[in-house]
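The data below hold one chain only, encoded as structure tokens and taken in the form predicted on its own.
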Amino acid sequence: MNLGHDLTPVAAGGLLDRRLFLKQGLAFSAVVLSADALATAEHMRPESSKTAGEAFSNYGLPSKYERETIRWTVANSNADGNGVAWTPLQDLEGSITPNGLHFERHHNGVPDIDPQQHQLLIHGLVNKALIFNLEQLLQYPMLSRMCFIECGGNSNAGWRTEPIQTKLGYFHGMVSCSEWTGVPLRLLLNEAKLKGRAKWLVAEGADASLMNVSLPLDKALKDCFIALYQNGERIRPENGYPLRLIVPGWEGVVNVKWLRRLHITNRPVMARNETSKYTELMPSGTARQFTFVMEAKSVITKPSFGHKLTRHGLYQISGLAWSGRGKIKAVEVSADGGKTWALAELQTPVLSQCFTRFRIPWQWQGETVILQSRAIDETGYVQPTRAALVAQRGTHGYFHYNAIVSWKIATNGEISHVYA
């Protein structure tokens, strides 16, 4: 391998300057052809060019050779349609999740909703109760924004005493990022004319579980919207068709799917998903409740568990970072279990409450290393170590796990999840 550049590490474990890949002249593993081999390659006709191709279709599908890039689904045995489908983060690149791979969390299956019959009701502490059909909502001014949605229970296996050994997406994959398009909620609430006592709204879905959660009006008026489109097409049934409430940066449960009703109140409804769930016992004996914001978090997606390093030399470490409080300011990567850190390159544009892809060059010579990443957001919040998170929150947690994730690379290139 002839790199032609200074490969002096910027941190222990072989981490290199994040700008290295922007330079010219890097050579990885391409085969250098002789003159005879080049002549043969120039005149060789690939099999795919010898017959006519397939006809085009009405809706494009992934290549048949990429069938392993799928969501892993688990249904709870005690209820039909109650379960999870994880996004395979370890198999994806960039920052946008394809619609067909966006994570799902269902409490009683995916409802079959006729858009011609569906309506949205706004009532309660308003001067003018309103009801909208889809045709009316589609005529309102819309906005588009990219943002992540993360289940509050994402990564909860991290609370276990022993590290789970599974692919990244089956551990951290209850988070995805899309461009959502819809009607700003404040337009509809202003039209309903809120009463002075109005402080909260209760959002309810049209699924069989009638999922309902409370949301402070301040947040609803600030940046929430009623989405009708995801990544440019109408939202798919499993992600809330025909209407989904989008609450940027806050836990997934408040992003109510199949939205049918907004009840304006002066207090939270104290529903199941904000009392018996999404409430956690703290070491002091008190409980955390209404912990809406998803704190800064990052994961190295490549390399990660399930991958294997097959050669010594130069690699690119790649991963994702996000924060419910705003933009990612920096991502640092360590190859020695957190003793030293190096800045990663952030893929632009870096957007608020959105996935940010990070990358950094890394030289591996076959030694045992522990790879980590930590996110720092624009508020100055730093992603904590697991030890710090457990010290703060105890061991009875289930939700909002955002500790640093550690991958151990063995001398044979195999990768495992460790606590470091």
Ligand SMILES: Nc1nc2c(c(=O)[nH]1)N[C@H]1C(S)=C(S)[C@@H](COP(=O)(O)O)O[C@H]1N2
The other form holds:
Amino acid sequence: MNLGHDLTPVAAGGLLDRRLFLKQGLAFSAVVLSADALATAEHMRPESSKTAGEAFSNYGLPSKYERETIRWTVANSNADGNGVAWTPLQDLEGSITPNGLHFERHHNGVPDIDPQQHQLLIHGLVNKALIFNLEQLLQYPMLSRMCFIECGGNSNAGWRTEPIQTKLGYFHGMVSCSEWTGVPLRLLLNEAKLKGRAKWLVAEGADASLMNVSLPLDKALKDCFIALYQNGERIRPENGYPLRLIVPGWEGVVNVKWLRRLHITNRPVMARNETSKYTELMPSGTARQFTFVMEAKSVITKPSFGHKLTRHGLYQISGLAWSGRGKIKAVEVSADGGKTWALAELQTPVLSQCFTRFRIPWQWQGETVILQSRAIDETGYVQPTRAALVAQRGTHGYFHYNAIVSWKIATNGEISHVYA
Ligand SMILES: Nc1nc2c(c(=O)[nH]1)N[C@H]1C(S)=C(S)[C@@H](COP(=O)(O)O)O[C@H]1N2
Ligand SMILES: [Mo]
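Given the form predicted on its own above, produce the structure of the same protein in the form predicted together with this ligand.
Whole complex next, starting from this chain.
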């Protein structure tokens, strides 16, 4: 294919200048028309234009041709309604997760909560115990911010000794990104007037598991909020309707859904989800606890496992990067298993603790390549290789797996997950 453009790779394996597609119009695969074919195409009336279309609807749904873009649901047998619905990251673009595809993680099912009945209690080490109903909460000043929520157990198949062969969403899809709107927690805590000894809060949900976790008050006062809206509409039942706690950048479990109670204390409550779960055995034999921050991670979403390359030539690699510590500073992509790297283009705006979409042009000539991405955040933290992560943390961790992911493209265009 002679495109008459400078396709000199900037790194091995065919990676091209990240701005190439922005700067130049390149030929991909569209058919160039003959004069006859052009005349026919010009005068052709599409079938869809021959009759009036469907009537209006009260609430829209995706196209019937997109029914494969769905969550993967897995039920755990330890409790009713315990399980995960995974976001199909491999089928999505941009950086917002549609509400119907936000991942779900429930310990005991989705409760049916009547917003007229629901109340939020703030008590414990405060001068004034307060109780709010929805109508009252909706009168408080609100803020909106985009941020990801990621389960601390996301990507944990990476700890297995053999690389899991499954679609990206079923491996890394316990992370999603929305615009959340709600009331800063600081406002409510200030109104309750914290006592001097107050150091932690224990947040509890109104679901059957009465799930509770402890959160240091300095984080709560800094940037946490009680979300009532998700991407503009009221929060979906499975994501916490009518209200949930948002703790930007910290592991999913502290983002308590169906929030009913904030108990202010001077120490953590040592709940199940901060002792038996969401702690990690280290090679030293001691365990890590309260590892709240989700460290930088990135994945190439396209191409990824389950996709197949059917032609040689130009591709646009696309992926997601995020960091619980702040903004993504850079994403590098390698097509030779990590020997050489090229800078990817970051989609703006780049927001703190939020999905950042990256893209880079790539020319595939049919050789075997290993594609990887590596995120670097504004604190200078670099996403580790799998070998480095395992050396540091052992393999009994289960949580907080954020190593570089490798996709091997075979000469026939098939994609597998490898440890490189
Ligand atoms: N009340 C309650 N809050 C909860 C949970 C739960 O089961 N009950 N699951 C937690 C876990 S482990 C995660 S990862 C996130 C998932 O949020 P999502 O289902 O909106 O994606 O919610 C957290 N909040
Ligand atoms: Mo989680």
